[in-house]
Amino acid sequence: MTQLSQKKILVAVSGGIAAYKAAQLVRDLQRAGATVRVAMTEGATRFVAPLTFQALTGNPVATQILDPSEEHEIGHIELARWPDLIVVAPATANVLAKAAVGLADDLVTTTLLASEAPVLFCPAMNTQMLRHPATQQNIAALRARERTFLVEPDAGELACGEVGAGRLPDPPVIVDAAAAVLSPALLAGRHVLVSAGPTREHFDPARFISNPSSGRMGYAIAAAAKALGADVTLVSGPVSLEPPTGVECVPVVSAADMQREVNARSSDIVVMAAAVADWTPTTTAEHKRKKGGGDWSPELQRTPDIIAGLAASPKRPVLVIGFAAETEHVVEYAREKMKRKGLDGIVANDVGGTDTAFGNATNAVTLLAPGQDDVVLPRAPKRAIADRICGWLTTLQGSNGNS
């Protein structure tokens, strides 16, 4: 988990049922090497004591603006001037509208109209209420502010029983959230390229060849790499995203069209995260081809690799960086690709078994680089594991004699 080491961080929780997630974000946030300190709303004292977060903290836990003894311990001028950063988890809707129009009419709100401190935003409601125009006109607002953040939420069941966008993500993505906010910009001034998503061979309209990623690991690295300040450009197969804030996405179907929107654009680095397919029809029926009445064996011929001809172009990027999905010896197998195609640097991802990183919101994988040592990075939610990814690509730019 990124590190924290001597930061102070405010937690101020509102009143939604994902309160008790702040527990495990607080403890989370100490393990990373910060001080923590609590603020709450008094919709969320209902959900969660305040006495948990100050066992947990050692600290008193402000909730009333006007409270005698919180305005002499802490006071809500001193606590607004106190944190390098201010993480809202979870931020309803109602804290979010506040927000956005400097409302400030309880303690929470009043610090943060009152802090000079960068504000990461963590909304967590109901799958509605995130959708409306209200609350995308408030979110849009905070995000276009200075020294404001937003947390994407989850999708998922939420506690009202419905499926959708809304969930507060797990504390792990917001502690990496908060460490990329008070990073330095480690990769700006760099473009940097990510692909993602699978790339769809069409035999004929209905039919193509293709396989099960989600295309969640390259987004959360282009949102990785968009937090430590890169100009980063998504090109992207067919997925279910949203593309990152403020990042340029580029969609498309094929291998072909991927090669051909990759070696359009320069860039410093180059991630390849995508799930090329690696065999496409060689002709493609204008129309839905009938069963008939016998078996079919369509021919095959090999797509383009994008990588390697990167790799080895006279207008080579800096950094040309693999994604290696194995089944079996995944590290030996990685490592060989990556000799082979002449690659900075290698992800080895693991896609057998159940654990497997296609179409999950986890993943665990090896990062490879010639002369350095192999970096293990266990099970994690995907945005934790690009945030990690991202930070050694920075060390990878040291070692090129790249600054």
The other form holds:
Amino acid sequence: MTQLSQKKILVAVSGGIAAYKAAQLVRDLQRAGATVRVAMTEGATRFVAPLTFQALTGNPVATQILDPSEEHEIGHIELARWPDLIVVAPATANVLAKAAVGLADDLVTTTLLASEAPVLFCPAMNTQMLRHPATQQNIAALRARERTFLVEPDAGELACGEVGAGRLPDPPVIVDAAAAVLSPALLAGRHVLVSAGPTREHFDPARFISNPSSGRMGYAIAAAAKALGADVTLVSGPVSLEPPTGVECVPVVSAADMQREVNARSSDIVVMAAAVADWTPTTTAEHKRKKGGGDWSPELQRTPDIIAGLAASPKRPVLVIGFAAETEHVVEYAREKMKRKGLDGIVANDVGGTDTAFGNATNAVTLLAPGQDDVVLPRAPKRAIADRICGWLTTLQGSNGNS
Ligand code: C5P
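Show the other one: the form predicted in complex with ligand C5P, since we just had the form predicted alone.
Below, the chain from earlier opens the complete complex, with every other chain and molecule after it.
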């Protein structure tokens, strides 16, 4: 994945037990394409040796201000000018407090003050310290500051034995947040509605027709659109995923629910990644149906075609994008579907074979749009595919003229 390719990131490590996770964070940022340097507070060096980061980055680790040998390698002002982004991970209560008031009494805080780069703070500390009004005030002050971003701490078991909020989020979450800070806001001011997951069509309260969609592709598209600055609404069938941060999530069950919620919202771009059930029972029993009486053939009727209805409606969004899950003649069938449903683009998805897109963490797709060359995206993690899909969206011309 090259979300962060060509980006220079300074990871500033402060002195909390979560400092050990910063080593994995450095690796993950490098894997995402970034060049990484590390600065540490005095406290951080007691948890992890600077040598660890030096070995990972291939660069000396800055720990001291005005140390003749370090200033010789890269001076603190040069260090402040070097990065495209500073990630403070973990950010202790102490570092947050100093940064909030502009105190500069060590290398990390001096670099923060001397730098014009955006800063992503990743707070991690004991729950009580996090809850303290002083820390909350400092967090609020930093949030309100220009070019300053925060990753919410996770809840769970903390190193001090307590359970609560204050854990450093896992490195991939921080990498995504860093990518979001550095992404150009190509979808700023746009409202993007994404549908995801399966629908459930109930025969009775205990039984339904559904499909194996995990919702991962749609959730990844919602996160990618959010990272490009869009206002995102996710209309989601039943899945076991957390909605991406900052995305409005509207949970639904059936195709009829999904249609109602999609049609109730006006948006500039709609991406229907949901695997909507094609049939629904003609009637739904109020109580669980008894098995007595042997075989049973339920009567089914077609569900409403949500995307075709939207593409033909007077309130048509500027871009209406569908998905086509096929097991043979994938691109050909997808192109026919795009025309028949009146879409501005379609993502052709091969769901046959063992590498099926359903429930998988990766996907391989072809992007089709009228009058445009097909874009073949080889197998990659769904978030990487989602980033490419969202980039492609910004190049499309909607049927009502503009994109
Ligand atoms: O017709 P088919 O189900 O293959 O079309 C797939 C596309 O149409 C997907 O974008 C899916 O979300 C959408 N769809 C829909 N309403 C349905 C069935 C599919 O919006 N009832």
